[in-house]
Structures are given as structure tokens and as C-alpha cells.
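Just one chain is shown here, as C-alpha cells, and it is the form predicted alone.
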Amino acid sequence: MKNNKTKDFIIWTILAIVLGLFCSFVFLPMLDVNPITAVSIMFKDTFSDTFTIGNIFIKTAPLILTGLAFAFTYKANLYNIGAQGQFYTGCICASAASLALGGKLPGVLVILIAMICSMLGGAMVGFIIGFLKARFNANEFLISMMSTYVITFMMQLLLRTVLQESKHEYLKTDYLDSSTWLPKIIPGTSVSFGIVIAVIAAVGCWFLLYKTSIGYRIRVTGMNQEAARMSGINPKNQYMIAFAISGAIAGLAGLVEVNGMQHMLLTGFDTDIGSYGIGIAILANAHPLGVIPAALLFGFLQVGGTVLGHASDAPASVIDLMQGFVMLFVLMSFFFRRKIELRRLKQQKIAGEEAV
């Protein structure tokens, strides 16, 4: 049964991706873009040099982490729609720690402190959401979503006051000391150690969910709260734990982006990274290891769409068009997979009754 579900997931997901990309390219003539030329440009130019390929990994690193943030709470049958806000919290904490300690302590130590701060900041926001869910049965979907707006405006306030750059002309911080930057790992590109951190985080989430008692309690709570309660598991505690861990993961994405790529904190950047994370988690069926290839796909679409926009008259929105169609077909595939699974269960039940 498990093998059939895995097989169905792989087949239907691949089919959804292919159909999503096909439909998005079918719409390109409406934008006065030749779809055959567009496909050629995307694949040929995107993989034409090491620097452009490196951009895919740059985009992928934070996407893995925001995808993991949604996937982790989903295992507890919860919905963390506020990964964007937790990501910004991680950005604030990482930049504040790096600015305060950069040049005063060894760079590696500052990076470790900034990492801890970013994860603690995101975990605190996540814990508050989980607490409100556990204590007042608040709708975590709405609470997490609205928390993003609160944190976004808080970040803008900080960029106008204590974190603003020295000349007080722009809504950004000073550049971080170069010793606090995540080291580059691929020569000739801007790919930082952040991609390694993201992959390690994915493996760590998989281990935590499937190889530890904490993960077991979270998954049991997600499958059946009443059964979990009768077996001695407190679902309310699992809400807070799941959201705190999820927030820490999203906060870690802030460190990867600020210390690994931007090297400063500024307003209005990566405004869609939280929503992309939701799509990535859905595409991966909320499996931590599946998030890695799903994020790579989204990273490729972002870089490929940008390359296409530069090499043709295609608008920047072509990126959203491709990602939107892929997600639409992935959601449709869930419906058909579920119907197939229910039909298979019904046939097994009938076969069992006939055998008796």
C-alpha cells in the first residue's frame, strides 16, 4: 500500500509539473513570445555558464527553508502561513547581531551567534502563534498570516531608527562586516555556504520527524488528535513545539539571505518567499527531503524566467505564470491521487470480505 502511494505521488507530481510548464508556455504567444524560442532560451542560457547556474542555488537555499517551515507544521495538521514574517524576524536578528559584533569578534563566532539569534527570533514568533492556538483555539492560519504584516511594519520602523544606515538616507542598514559573510563555496559564483545549511536543515527535519519521539508525537497529533490524547500525548504542547521549530527554520532562512547574499538588511526584499515556500511544501507532499528538489525547481523557474525576460520581450510576470500553473496542476493531482487511493482501499475491503 505504501509503495503504491509513493508510486502514485511520483507519477502524478511529474505529470503535474510537465502539464504546468506546458500550459504556461502555451500562453506565451499572448505575450508575443515564441514558446519554442522561450524553452530554448530558458534551458540553454540558464545552464550556459557557472555564474547563472549558481544563481539557481542562491535562490534555492532560502526556498528550502521556508518550504520546510510550512511542511513541518503541516505534519501536525497545522498551517504556518506566516513564514514570511518569521523569515523577516530572522533577517532582523541576524543583521542586528552581525552589525553589533562584526569586527569585534572572530567572523565564524559572529556567524554562529547570528544564526542562533535568527533561529530564536523566528522560534519566538512561531511559539506565540502556537500558544494562541493551544490556549485560545485561535485560527493559526489567520494569526500566522497577520503576524507577517506586524513584523513587516516593525522591520520598517527599525530601518527608520536604530538599524538605519549611518547617513540616514535610505531604508537599509550599513553593509555587514565582510568577516560575517557566509563563505562562498563555488568559485566564480555568489553561492554561499547557505545552500549547505539549507540541505542540512532538510535532513535534520527528516530525522527529527521520522526518527525521534518528538517527531512521532507531532505526526500522531496531525493524524488524529483524539488518538494522540488517549495515548498520553498533549496536542496543545505539540502545537507550540511544531510552530516554534517551524519558526526557527524560517528564521534561519533570514540568516542565509542576509549574511549569505544581501550582506545588509533593506526594506521590501523577497516579499514572496513565504508564499513560494507553501507551494514548495505542497509540491513535495510536505516531506522534508522532497522539499529540496521542489525548491530547486522553483529556483530554476525564477532564474530561467529572469533570463527569459532579459533575452526576450517576456514580462517579469512570466515567472509567476509558470509557478502558478505548476501549483495549479499539483493541487489537481492531489484530487486524482486521493480518488485512486480511496478506490484502491474500497477494492481491498471488498476483496477481504469475499475472502471471508
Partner chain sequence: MSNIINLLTRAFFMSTPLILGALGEVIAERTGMMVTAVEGIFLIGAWGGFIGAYLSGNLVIGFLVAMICGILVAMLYGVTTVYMNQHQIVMGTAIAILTTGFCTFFYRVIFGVQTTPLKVETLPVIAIPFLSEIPIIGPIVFSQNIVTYLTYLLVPVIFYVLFKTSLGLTLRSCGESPEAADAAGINVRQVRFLAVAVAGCLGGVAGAYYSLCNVGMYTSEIISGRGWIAFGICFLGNWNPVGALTFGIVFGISDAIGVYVKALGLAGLPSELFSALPYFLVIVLTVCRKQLKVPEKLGVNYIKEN
Second form
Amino acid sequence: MKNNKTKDFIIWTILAIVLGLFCSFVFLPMLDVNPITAVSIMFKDTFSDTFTIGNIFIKTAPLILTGLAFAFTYKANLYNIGAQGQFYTGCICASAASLALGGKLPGVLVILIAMICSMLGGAMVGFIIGFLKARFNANEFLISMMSTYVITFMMQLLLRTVLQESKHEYLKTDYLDSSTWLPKIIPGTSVSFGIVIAVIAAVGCWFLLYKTSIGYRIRVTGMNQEAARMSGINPKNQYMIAFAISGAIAGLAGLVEVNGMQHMLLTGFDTDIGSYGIGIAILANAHPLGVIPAALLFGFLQVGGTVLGHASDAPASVIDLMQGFVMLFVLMSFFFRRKIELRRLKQQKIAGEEAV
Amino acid sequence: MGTPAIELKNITKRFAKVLANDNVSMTIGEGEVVALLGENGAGKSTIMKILYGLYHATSGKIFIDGQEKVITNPKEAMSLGISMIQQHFSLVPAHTVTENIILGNCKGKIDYKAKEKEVQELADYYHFDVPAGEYVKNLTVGTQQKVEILKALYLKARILIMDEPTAVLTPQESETLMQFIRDYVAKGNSVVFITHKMKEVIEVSDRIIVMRNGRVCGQIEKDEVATIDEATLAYKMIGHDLDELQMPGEEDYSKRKKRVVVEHVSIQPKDQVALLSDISFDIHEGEVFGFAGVSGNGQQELCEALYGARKLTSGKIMLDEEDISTLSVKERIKRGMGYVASDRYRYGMVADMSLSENMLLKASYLSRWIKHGIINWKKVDEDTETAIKDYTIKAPDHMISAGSLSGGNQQKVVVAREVDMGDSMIIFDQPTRGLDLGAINYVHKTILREKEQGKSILLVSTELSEIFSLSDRIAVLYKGKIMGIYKNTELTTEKIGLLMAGVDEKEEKHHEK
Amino acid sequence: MSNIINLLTRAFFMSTPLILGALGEVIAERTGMMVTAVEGIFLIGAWGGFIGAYLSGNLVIGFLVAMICGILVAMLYGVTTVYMNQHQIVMGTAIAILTTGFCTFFYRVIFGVQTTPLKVETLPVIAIPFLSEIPIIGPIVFSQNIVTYLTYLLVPVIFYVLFKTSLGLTLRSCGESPEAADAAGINVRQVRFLAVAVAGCLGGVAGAYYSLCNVGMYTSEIISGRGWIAFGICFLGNWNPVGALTFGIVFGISDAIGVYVKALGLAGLPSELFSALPYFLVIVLTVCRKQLKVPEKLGVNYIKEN
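Since the structure above is the form predicted alone, I would like to see how the form predicted together with its partner chain looks, so please show that one next.
Below: every chain and molecule of the assembly, starting with the one above.
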């Protein structure tokens, strides 16, 4: 029965994804782009050379992490829609640490320090949100949303002042010392160790949630807060723990992006990585391991969309269109799946009665 | 007899998971009280919700005054003169009595003053002590029920359906309700009375329809009602005889050691009425201590205070000679306390989690199944399978979600876990509410079994029969105060009824003079 | 002094869309529906308003198009949440991503690639005779555009409807106790759906306010979180139209300060801090303010097995 459910989920999700892509491509003729050509470009050109395939993994790595960040709080019935802000905090911490120590200490050590800093930074922001929720019963998703905007402006301020490049020309930092870059793992591509970090984080989240008492308590709190309280589990503590962990994961995405890909911090990059994370988590039904394929899909759509843009007149906004439609239809598929499941139960029941 | 006011013909209702009504037919005549008797889950409420338009029948027909009608929503039912008072009241707590009564029955601008006057006059006419301008959340349950009745009267209902109306009332309040019902049908109206209590059925109804497993399984006509006895009714209701429980004897506990001692416990939130005031009692080893009272008089607060889920304003709680007053729930679980909460769905289980995960619920800080923060799921699963067998829980395996079990089986899971956790003391708050008779019997036997093992047991119940058949000593709780502690044999139903209504013995005597 | 008056005039000007959006949110949330699609509704309002106005050369048509766009997006949100039981917060995010892609894509479809942004004339200021001559208050309150005046007017109207009419009672009961409303013969889902559509209509106009009254053009960053602020104002204003007005003005002021400081361009002044002010204010006020009148079933979908 459980297998049946998983099968249903996968079939319906794939159906929804196809429908979502179809809806986005239908509009392409308006820009004189043949949708069929577009599909073939997206698939053929994207998978034509290792470098472009590598790009999918590069895009995927931070998406896995922001997806995990949302999924983790979602399990505690909390809504951390401020992963964007925690991501930026991680970026700031990682780049500041790498800039300050790069070249002075061994590269591996600096990366480790930067990693800890980025996670601590994200965890701090997450913890504050969780604390405000626990202590003042503040609406966590409103606060986490707003924190993103505040942090974005803070980042701009830092990039204009203390973190600005030596030339003082653009709103960006100097390049990080190359010893602090995450090592490349696939020759002929720019794929860095970041993807490995992301996958380890996903497995770690899964283990934490389903195999340990900490994760168990978080899930109980998410599903029934009152029952948790009656079982000696303090829901408020779980809020703070869940938010801090979620923030740390989003912060880690900052390291992966800065030390693994950009090799510097600049203003206004990856502005939607937080909300994509939400989409990915939903696609994965908030399961930490499901986040990996979901993030791969989004990574593919982003690379494929860019490739399409280079090869035709299709604009970059088609990526958002695709992601939006996919999310919409996946959410709708939840409803139809549930409906069909109920109908099946009913029929089984009737069949059972008639057999008697 | 002429055309019945209402006739239901061959109604079948199928939900995704259950067949709630199976080919049910019945009539309701003018000016009569019809009792719909049956266990929980027999389909009594469902058939009436279909008549009221809340559910749609899968098949079957409804005739009102001989004409076939299709009722698709409550509004249509109301326009046909049918009103239903559901078990869980359909009131908006944050709105006033008047707003609740006129909801859905007014147009355009509301003249609140005029409406309030109108409602107050209606209440006064029926001698209902209901303040029209008060917020519903500030009213007692008994008064809220009156508001529900007023709502029906405001709509000029001629057929009133009441779902378990006495469950929340004191015996005296119930009597007043019965009086109202008699007056109301005397005016040519009809009442359908859904209940599982046999006593009141015999008392008030003209005709009894018994339901079991979604079917009508018996009718007791007007002339038979007066002569029928409870045992016959019970047999019709459940299809077999019940095991009789041994009534607690006059065992002397005073020589046994006191495991639980509660001294002068009060809970008083700031600027509010005290929830509990000056509660003192003790429970011996192997004793069942019963708390009777109308629900909402501080029972839940008392249980939560004992369990550590509520802070005491003052007072002391001792368990096995240790002061546990300031300990957290977590610490009290460690000391072997079990708690079967009254609302299991809310406090006792996680519906979307598996049975194994639910077994682990109270033990997430204990080392029993957890080493270094990592859960030994294999062991949890094994122990859950054992519990399923020991408690004859109807479940395919330990992986099924708790929410998909029936109410009785869910309660068995909770009881199994709490009995297991509670080595020294177990609190049972309304442990049989909403269960069928078979499951009730099982829970009662479990309580007596645990008592034999020397555990101290606190039993809270609104069902007097339950209190009487299990408790060694009985206390009555009224507005957060103990009205008195008695040995089981010292109390009569009448006396306990008065205590539940807050009438003190001394006061009573005073009145007599 | 005149600086302060200018600043406050600007503050009132900037508060209008926030109040409008919050009013729509108040109506919907009173029925239990959080319109988390508000950011997307604002965006599509700004987009539709601009396109309507640019292509027709008429601002009124622009606002009408914005309303329709807002209602359509709200209806999409309503169908998926009210009738398909999807989670309100998650759905809001999906719609935000979708509208972002949709607006940018079709702006490109309609106008092609533009090197300089297209512009329309902004909505003119109408100084109300006599009233606008009152010192201080006159220029601040009575020298605004027609949308602002209508917004002021809407506040007492919505207040009256919510608390003095049967329609209001119906709306509020759906948010407090949908079961009770259902038992009283009210079609809860329909009420909620329509309330969301009304919120979409007001949100659409609010969005168009940014493109048609403020800057006279459309960019994809035009809203940048203002929808969420309107959402926050509804919370802070205790789900009351008057509260929405009050906090709308507070945020208008903080918004105006941010813009003002940035325009000053003082080298030593961290203007980013002032730009972040409104967002920061939402956090601080959400934490400080006791939310007393939360509709009991806010954010909870009404599901009935039948």
C-alpha cells in the first residue's frame, strides 16, 4: 500500500511537470520561437557537452540546500520563507572569512572556517526568527519574509563600505584567494565540491529527522504541538532548534555559492534562490532525499532556459514561467491524487462488502 | 395516524472509509419525542445530518408531510422547519448571543439594539436565563446549549433534532431540559433525541428507534416504552450481553502507603477566576480515586497540574514522598506518571504518525529506546507489535498511521502506552468518551488490572456509572473546588447530582429550614 | 518646515497602496483566508495597469485592467486554496514565482526589447478646493490623487460593512467558526472565494498605483516586498480597516523617509539602513504588538468530507 502511494506520487508529479512545461512552451510562438525546436534545444544542447551538464550540478548544489532549509522547518509546521536572507548572511560570512584569512592560512583550513562561519551566520538569523516566534508568538513567516529584505539592504551597505573591492568601483568584493576556492571535482567542468556538500547535507537532514530523537521531537511538534507539550517536549525549543538548523543549511548554501562558484560576493545575485527552495521542497513533498531530484529538475530548467536563450529569442523569464507552472501543477496534482485515493478506498470498501 | 411529519426511506450513506448508513428507514410523527438510541458509530448522527442537509445521502428519499423533498443544505432544512443541535455546538465563540442567533437569517444593515431586544424577549418567553448581549465564549456549556435551542426557536423550528444533549449537563440541568422538551412537543412540535444513555431514553421518549452498525435494528413502540428495562435495550443496542464489572468493595486503604499527596493546590491566572482552588487529596497504593463533575469544572486543569503541564499558583504535589510540584512534564514522565488525556486526538496522539512513532511519543527523552540520541526503531517496532497483540488492537501492523484506526483502537494505543509509562501513577481523564461498549469494557478492565498492581489511579469522568463502578473513593469537583470526598458506598446518584451542581450539604439543610 | 510637509505629503502618497492592499487583506482574512498571493497580485496589478494605460493611453483603463488581472490571480489562488485545499502559504509562493515569470515574459512579448523604459503620465494630483488650503494638513492630506481619496473613503465603508451589516456578520463567522457558519446555511467556501477575489481587486489597484501613480513605468522590481508589507499591516492593524489605515500611514512615512534619504545622497549616511526601515518596522511591531483579534480559523482551510 505504501509502495502504491509512492508510485502514485511519482507518476502524478511527472505528469504535473510535463503539463507545467507544456504550458510555458505554448507561449513561445508569440516571440517567434518554435516550441518544438525549443524543447529539442533544451534537451539536446544542454546535454551535448560535459561543461553544460556540469552547469546543472553547479546550479543544483545551492538549490538542494535552500530546498532543505524550507523542508526542515516545514516538518515542524513552520514556514521559513526567509531562506533568501539566511543565504545572503551565509554569503557575507563566508566571503568575509575567506577574504580576511585567505592566503594567510592553509586553504582547507580557511574553507572550514568559512563553512562554520556561514552556517553560524545563517543559524543566528534562523534562531532569532525562531526565538521571536517562541517568545512573542510572532508570525514567523511574516518575520522571515521581512528579514530577507533587511538583510539584503545590509549586504548592500557592507558591499558599499567595508567589504567593497579595493578599486571602489562596483558593489562587489575582491576575488577570493584561489586557495579558498572549493576544489573542482569533475575535470572539464566548473563543478566544485559544493554538490558533494549539498548531498551530504540532504542525507544528514534525513538522518536527523527520521533516526534521531532531536528530529523525532521536531516532527512531533510539527504534526501535533499540543501532544508534544503533553509529552514533555517543549514546542518552543523545537521552533528555535528547527529554525536554527534551517538557517544553518541556508547559510551553507552561501558558502557553496561564494567559495564554490562566484569566488566573490556581489550585489543582487541569486535573488530568487530562497523561493525556488520552497518550490523544490514542495516538489519533493518536503522529504530531504526527495529534495535532490527536485533540485536537479530546477537546475536543469535554469541551465536549459539559459541555453535556450542563447540559441533563440526566448527570454530568461521563461525559466520563471516554467518553474512557476511546474509548482502550480504539482500542487494541484496533490489535490487530484488525494481525490483518486479516496475514491479508490470507497470502491475497495464496496467490493469488500459485496464479497461478504 | 395520518401522514408523519417526516419520513426517511431507504437512506444509504457511504463515506470513503465507512458505510455509515445502510438502508435506513424511519418516521417521525407530529408531537412526539423519538429517541434514536445506539452506540458511538452506529450511524445515528449521520442519518440526522442527512435530514438536516449537512450530508448528502448516497441513495434514498426524504418525505416531509408526505411530499418528497431534496435537502441539499441546512438552510433548506431550516426553511422546512427542521433544526439540529449538534453535539459540538455550532456557535461562534467570539460573537455575541444575538449575533449567533441571527447569523444567516438577516439582511442588510443590522439594528443590533432591536435584534438584541427581540432575542432577549424570546429567551424570557421560554424562561431561558440567557443574556442576549454576552459573548458566547463567556457562557457555560449549559447556557451555550440554550443558545442553540433559541437559535432553532428563533427560526420557528417544528422539528428539533438534538445530538447527545445531556452529555454536558448536570443531572438537574438535564431535568430542566426534559421539562422544556415536554412543553415543546405539547405544542405539536417534534423532537428527535440522539443518545447512547438508556436511562433518559426511557424517561422522556414516546418511541425508541435502536440503531447498530448503520442499520435500524429495533423499534420500541409507544405502549412498550413504559415497560421495557435497560438490559433488554442494551442487548438490542450492542447485540450481545455485557460483562458485569465487580463493584469496588469496602476495602480499607488507610493502612497502605500514600503514593500521591496533593496539598492545597490552586491555579489562579492573573485577573481571572481561579481554575482550581485549594485542592487537597491523596491516593493510596492500589487505589482508584474518582473525580465526578460536569466537564469544564477544572478536571482538565487538575490533571494537567498533576502531570506538570500547568504551573501551580500555590500548593504542593508529592509522588512517592518526593515533592514534584515544580518538575516539568519530562521529569514527571521519568518518575513513572502516565496520563490518558480526555481529548486523545489533541493531546494523546499524532494522527499522521505510525503506531510505532506514537508508542515512542512520551519516551523521547528516556533511554529505553534511544541511545546517544539515535532511535532504535527495530526495538520500538517490536514492542509496538507486542502491544497490538496484548491489547487486541485492530491494526494490520505497526506502520499504519494512528489516525486511520477507529476511535476505540486509537484509545487502546494510548492506554497501552500510558499504562506502560505510568509505573507509579496513571491519570485517566474521561478514558471512555466516544468509545463503543466493547472498548469501554476493555478500558475498565485495564484500569482494574493496573490497580491490582499497586499503582495509584486517578479517574476523571462525567459518566456517573463509570465513577461508581470503578472508584474506591469519589470527590466531586465544582468550579475548581472539591465539594467533598466520599467513600463509594456513601454516595447516591441524587446526592452526587446536587454536589455536581454546587449545592453544599450545609446549604441544602439551610434551604430546608 | 516645508521639507517636513513635503515628506509627509509623500508619506500619505506612498501609504495609499499599502492601505488598499491591507484593506483587501482585512476582508479576506476576516473570512479565514490569508491572501499570501498578495505580492504576486500587486505585481500583476502594476504590470496590467501599465500595459492597459500605455496601450489605451487612458489611466482609467489601466486601473480597470489592473483590477481584472488582480482578480484573476486571486481567483487562481482561491480555486487552489479554497476548493483544492492547498496550503495557503505554499500556494502564495508558487503564485509569486509564476507571476514574476509571467509579467516579465509578456512584457517582452508585448513591447519587445526596449533600451530605455517605456513611460506613461502619472495620475494627476487633485487639490480639493478650500480643504487643501488649510495650513499643514491641506497640502498633506487634501492634495493627493483620486485613488488616495477613494481609499480614505473605503475605510469607513468597509468598517461599516464588516461590523454593522449581515454581510459583515457572514464574513466574520466564516473566519471565526466555519462549522457554525456552515450549520447556519452559509456557503463557507463561496464566501471565502469571493472575499479573496475582492482582495485581488483591491490588490490589483494597489499594484497599479506603483506603476501609474508613482513612477509611470513598469519594472520587475517595482513591488519588491510591498505586498508583504500590506500583508503585515493587516496583522498589525488587528484585522480592522481603521487599524489598516493607521499602520498604512506609519509605513508610508517610513517608506518616504527611505526614499528621501536616498535622494539626499549624503556620502556619510548609510541610506540602506533607511531603505530597510519599513521592513525592519514590520518585524519590530509584529513582535511588540499583541495580536488580540486573530480570526480563530485564519489560514485553516475548511474541508468537509461529503
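Each form is matched to the other, and the largest set of C-alpha atoms that superpose within 1.5 Å is called the rigid core. In this text the structure is predicted, and so the values were computed from the model without any measurement. Residue numbers count along the first chain shown, from 1.
- Relative to the superposed rigid core, Met332 undergoes a CA displacement smaller than 2 Å between the two forms.
- Once the rigid core is matched between the two forms, the CA atom of Leu342 is found 5.2 Å away.
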